Every structure is written in structure tokens, then in C-alpha cells.
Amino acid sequence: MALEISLEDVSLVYNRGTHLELKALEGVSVTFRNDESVLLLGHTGSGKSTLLKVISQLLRPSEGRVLINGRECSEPKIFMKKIGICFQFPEDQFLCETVFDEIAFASRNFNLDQIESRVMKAIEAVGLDETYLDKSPFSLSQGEARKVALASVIAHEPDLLLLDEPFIALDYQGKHVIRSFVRSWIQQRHGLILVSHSLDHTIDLVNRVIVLESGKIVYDGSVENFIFENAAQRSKLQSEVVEIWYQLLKLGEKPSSLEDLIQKAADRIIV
């Protein structure tokens, strides 16, 4: 079923009214869907998280409206059924004693069944295995703790998955499991809204990219414009990658993936 998640001049103002106030977001008016895939770029502070917040309906704006399928949610319950939220630091988000209780704890609470085959689905698609689940998602490394918070959150299988920073203290063989869910996930055609810093982990995974700077929307488009306005410009947000995706978009060549970008990079080196 098809979902759309609009919002139409939303404003966020934390601790209003004290001297501590600060606008998170101003004047954002932007649509998601669930058969697309975003990237969310801004530098610490410009209200990408909270963006995620109030998309996900954890926080309400100050002003504005947010819409699902053109109206306002009349049953917040039916639509958190259909997103599932992965917060930068996994432990605020964890509730239960074991990982097999925090995994399964969403499901649960939807009343849906077969909640140890979720379990192990879920488990197994962020590279852990069934030896994690009787231990306390508390005792988990952080990079450990990261995998338990993103099963948690797809085991109940939402239309539309909001993950805030998910490469953040992963090794190297951490973030080739989660790049292949990611990528695993949009295959199968559901949604995905992603904040990360690492645009050399994430700019194949997506086909559209919004840059928040000061808590409003300075850029939103496709990766193509995105990567020439910003390898042209020689923007602050700087990456090897976009530079050497620019070179071959100039040449008409459009890399497919990361790995391919990688192969023609390479072909194109003279020895």
C-alpha cells in the first residue's frame, strides 16, 4: 500500500519561551514516499534528526501540518505501524532485558504473529546470529548495540525505515553488512529515509538527497544534480567519491553502485 508523508510549512522551536529556545526547523514543506529512497545531508545541528522526529510523529511541530496520504493522522497507532525509526544512539531506544524481547517488542505490540521467525529474520539480516538473543542489548558493544536497535525496528516489516547515522562505530565488515541490507531493503521496494555524514557509505544507496542547513531545506533533488552541483562548486561537504562520480557522469558514464563506480574508476587508469 502506498504511503506519503507530507509536510507543509512545519516549524519545530525546542524549550520555547525559556532563554535554552532554539528552532530546530523552519518553514520545512516536503514530501516522502515509501517507494523511494533519501539521503538527509546537514552539519551537526541543522535539524536532521529532528526532521526524522517529527516524520515519524515522536515530536509535533510548533507550526505547520504533517499528512499522511494528504491527511492528518487520526490513528497514530495504524501509522507507526508502518515506519520504523533507528535512533543514532541505539540505547535510548532500548526497553527490554534481553535482544530477543527488544527485537520482537514492536511486533508484539502490533498483536502480529509469529514473532520468533520475525526475530530470527530480523537478526539475521543485520549479520547477527541467535547467540546475541538471551543477552542484555545493555551488555552490547556499540556497534553491536547499532544491529540489535535496526532488527528491533524491521522485524514488525514497515513500509518506510528512517535510520539516523547507522555507520557510526562499525568496522569495516559492519558497514558492508548494513550497505547490503540497505541495499536488500530498497530492492524490495520499501522506503527509506537515511541521515548519515558518509556520503562515501550512502550516495549509490539513494536517488534523491535533501541537505537541511539551519532547520530548513537548501537543497533537494536527485543524486545526479546533486553530485554535479556540489563536485562543481567544491562544496564543504567534500568526498572522493562525488568527485570521482562527477568525472564520470562528465563522461557519460553513470555508475550503478558503489562497486561499479569503483571498476570504472579503474578502467580508466592508465599504467
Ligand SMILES: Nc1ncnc2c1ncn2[C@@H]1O[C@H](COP(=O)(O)OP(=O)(O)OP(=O)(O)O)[C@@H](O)[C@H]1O
Second form
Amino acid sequence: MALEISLEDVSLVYNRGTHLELKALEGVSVTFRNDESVLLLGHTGSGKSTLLKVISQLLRPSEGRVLINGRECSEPKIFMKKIGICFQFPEDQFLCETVFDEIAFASRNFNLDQIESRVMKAIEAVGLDETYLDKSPFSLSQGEARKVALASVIAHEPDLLLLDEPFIALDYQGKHVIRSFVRSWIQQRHGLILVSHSLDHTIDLVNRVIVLESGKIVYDGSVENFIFENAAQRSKLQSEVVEIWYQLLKLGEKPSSLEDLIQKAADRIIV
Ligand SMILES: Nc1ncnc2c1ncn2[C@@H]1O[C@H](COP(=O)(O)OP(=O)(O)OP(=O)(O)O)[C@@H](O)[C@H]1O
Ligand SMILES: [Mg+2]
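After the form predicted alone, can we look at the form predicted in complex with the ligand?
Complete assembly follows, chain above in first position.
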């Protein structure tokens, strides 16, 4: 089902009226739909995680409005069933004593059926096996915890997935599994909003980039436009991946994935 989330002139102030007052978002107007994959990019402290929480209705804006399909959200439970949000720090979202219960939590909360098969499907999608199911989510390594957190937000089959820094603390194999999962998620025409401070693992997963600086949106457009026509933003990333992608675009080549980027770059090397 179509899902459109619009922010209208949203500002978010933490600790308003105290000496710790801080404006984390300012004048943000943007729309997200569940048929696109979007990267929220920005330096540390630029407001990415705050924006993700506002989009998912976990934080109420200090000013401005958030509209769901053109209306203010009157039934939060129905909205929450449509989304799955994975926090930057997985332990912040764990509530249960076992991994099984953690992954089953949202599905049970929404009174869905086939809980066990949902859990098994979710755990397989993130590259874990059933030996994890009886463990405490709080006893896991950072990489394992990140995978369990992801499994716990996909088991109820939301329309839109919001992932905050999903690649942190994962080894090469872990990144590969999550990238494959995200790719098939997008191919099934589900929505994605992915937060990262880097394009390195995300450049081929998204079709729209939004750049935040000090709580304001300073760029919103296609990945290709971002790389090709935005020299100032591109150089701020200091990324070899982005630089090689740019050089290939200049040569008229369009890499379709990171793997294709490597192949195309290798083909250009003259020994
Ligand atoms: N709960 C909070 N209370 C007070 N200030 C906060 C809170 N959460 C975030 N901030 C502040 O708001 C600003 C934006 O924080 P946010 O976590 O959204 O940034 P970010 O872009 O996600 O950063 P990072 O890349 O480090 O995760 C920062 O200055 C941060 O210190
Ligand atoms: Mg963050």
C-alpha cells in the first residue's frame, strides 16, 4: 500500500528552555515514499538520527508538521505496523529476554499469525542461524546485535524500512549479507530510508540522496547528480569509492553496483 510521509517546515529543539537547548533540525521540508530508496547523508551531529525519529513519529517536532498520506497521524499503531525502524545503537531497541522473543515482539504486538515462521525467515535474511534464538539479545557482539535488531524490524513485513547506520560494527561478510538483504528488499519494491555518514556501502543501494548539515537539508536529488555535479559535496566525503565512480561517469560508464564499479575500473587499468 502506498505510504507517503511529508515533513513541513519541521524544527526539532532538544532541552528547550534549558541551558542545554539545542536545535537539531531547522526548517526541514521533505517527502518520502515507500517506492524509493533514500540515503540520509551527513557528518556526525548533523541531525540524521533525529530526522529518522521524526519521520517515524518517535519524536514530535518542536515546530512544523509531519503528515502521513496527507493527514496528521491519528492512529499511531497502524502507522507503526507499516514501518520498521532500526536504531543506530541496537541495544536501545531491545526489550526481551531472548532473541526469539525480540524478533517476534512486533508481530505479536500487531496480532499477526505464523510467528515462528516469521522469526525463522527474518533470522535467515540477516545471516544468523537458530542457535541464536535462545540467547539474550544483550549478550551479543555488536555485529550480532545489529543483525538481530534488523531481523526484529522486518519480521512483521513493513512497507518502509528505516535503518540508522546499518553497516557499523559488521565485518566484510556481515556487510555483504546486509547489502544483499537491502538489495532484495528494494527489488521487492519496498521503501528504504538509510542513514549513513558515508556513501561507500550505500552508493548502489539508493536512488536519492539527502544531505544534512547542521540540521538543514543542503542537497536533495539523485545519486548520479550528487556525484557528477556536486564537486563541493563530493570532495567533503573524501571517499575513494565515490571518486572512482565519478571518474567512470566522466568516461561515460555507469556502474550498476559496487561489484560492477570494481570490474569497470579494473577494465580501465592499462598494465
Ligand atoms: N536526546 C538528545 N538530547 C539532547 N541533544 C541531542 C539528543 N540527541 C541528539 N542530540 C544532539 O542533536 C544533534 C544531532 O544529533 P543526531 O544524533 O541527530 O546526529 P547524527 O547526524 O545522527 O550524528 P551521528 O552521525 O554521530 O550519529 C547533535 O548535536 C546531538 O548532540
Ligand atoms: Mg546518528
